[in-house]
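Next up: a single chain in C-alpha cells, the form predicted alone.
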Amino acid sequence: MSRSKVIIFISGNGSNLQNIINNIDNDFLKMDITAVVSNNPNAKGLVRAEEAGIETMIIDTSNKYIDGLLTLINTYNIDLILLSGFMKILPKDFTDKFYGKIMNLHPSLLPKFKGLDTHKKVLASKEEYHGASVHFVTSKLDDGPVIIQGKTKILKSDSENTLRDRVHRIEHNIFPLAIKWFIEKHIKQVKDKCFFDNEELECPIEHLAD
C-alpha cells in the first residue's frame, strides 16, 4: 500500500505534531508529512518540523493565502489535511473543496465547549468530565462529525494546567488512531456523518484510558 501524503496546520507548540512524527518513526502511521503550515512564524512547532526535515510554510491569514495552499496540496497530491492546534477558521471554499479530507483535534468533548479556552470554560461550568475530540471539518467552528473522543473525570483539585496536561495525554492517544483509521480507509465522511467500515457511527468512538 502506498504511503499517504499529509499536511499539518499548527499555530503553537506543536506537541501533537511531535507525537505524530513519533508515530511515523515507530511505523504506527504509514504516511509522510509533506509540509507543516502555520499562521504563526514564531510557532515552536515549526522548529519541530524543521528538526524532522519537514518543509514548512508560513501563511498570513489576513491576506489571500489560499492560492499558495492549493498549489502545495495539488503539487504533492495530498491525501489528508490535519489541523493540530491551528487557531484560525479555514474559508468555506477551502473546506468544501477538500470535504472529507480535513480532520481537526479539539480539546473538549464536542459539541460542548467549541472555540478557545476550553479548560477554563469546563472548570467554570462545573462539568463532571472533560476530554478531547477528533472530527471531520466543515466550514463551521469546531463542527463536523466526531470520530473519536477520550475523556477524563474532573477532580476537585484540578486547575487549568493539571486538566490541560491530562487532556494532552488523551490527544496523544486519539489523534494517531483517527489518522491511522483514515489512511487505512476505515473511516470516511459522508453527508456530515462519519462511517467506520461502511457503518454509520451513531455516536463517537470512545477511547478508554490505559
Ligand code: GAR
Given for the second form:
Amino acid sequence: MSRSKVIIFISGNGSNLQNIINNIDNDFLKMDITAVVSNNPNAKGLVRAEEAGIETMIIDTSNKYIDGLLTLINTYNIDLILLSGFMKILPKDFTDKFYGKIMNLHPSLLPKFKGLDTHKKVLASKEEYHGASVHFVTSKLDDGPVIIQGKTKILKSDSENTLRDRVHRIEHNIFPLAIKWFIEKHIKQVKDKCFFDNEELECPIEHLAD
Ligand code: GAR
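Having displayed the form predicted alone, please output the structure of the form predicted together with the ligand.
Everything in the complex follows now, all chains and molecules, and the chain you saw is the first one.
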C-alpha cells in the first residue's frame, strides 16, 4: 500500500505536529508529511518542521491564499489535511471541496466549548470533566462528527496551565490514533456522520486514560 500524503496546518507551538513527526519516525503512522502550513510566520512548529526536513508554507489569511493551497494539494495528491492547533477558520469553499479529508484537533469535549479559550471557559463552568476531541471538519466551526475524545477530571486546584498540560497529553494520544484509523481506511465521514469499519458511530470513541 502506498504511503498517505498529509499536510498539516498549525499556528503556534506545534507540540502535536512534533508528536505526529515522532509517530512517523517510530513507524506507528505510515505516512509522509508533504508540507506544514502556517498563518503565523513565527510559529515554533515551523522550526520543528524544518528540523524534520519538511517543506513549510506561510499563508496570509488576510489575503487571497486558497489558490496556493489548492495548487499544493492537487500537485501532491494529498490524502488528508490535519488542523493541528490552526487558529483560523478555513473558508466554506475549501472545507466543502475537501469534505471527508480534513480532521481537526480541539481542546474540549465537543460539542461543549467550541471556539477559543476552552480551558478558561471550562474553569468558569460547573463541568466535572474537560478533555480533547478529534473530529472531521465541516463548514461550521468545531462542528463536524467527533471521532475520538479523551477526558480528564477537573480538580479544585486546576488552573488554565494545568488543564492545558493534561489536555495536551490527551491530544498526543488521541490525534495519532484518529490519523492511523483514517490512513488505514477504518474511518470515514459520510453525510456529517463518522463511520468506523462501515458502522455509524453513535457517539465518539472514548480514549481511556493511560
Ligand atoms: C492544541 O491544544 C489544540 O487542541 C488547539 O491548539 C493547541 C495547539 O497546541 N487547537 C485549537 O484550539 C483549535 N481551535 P500545539 O501547537 O502545541 O500542538
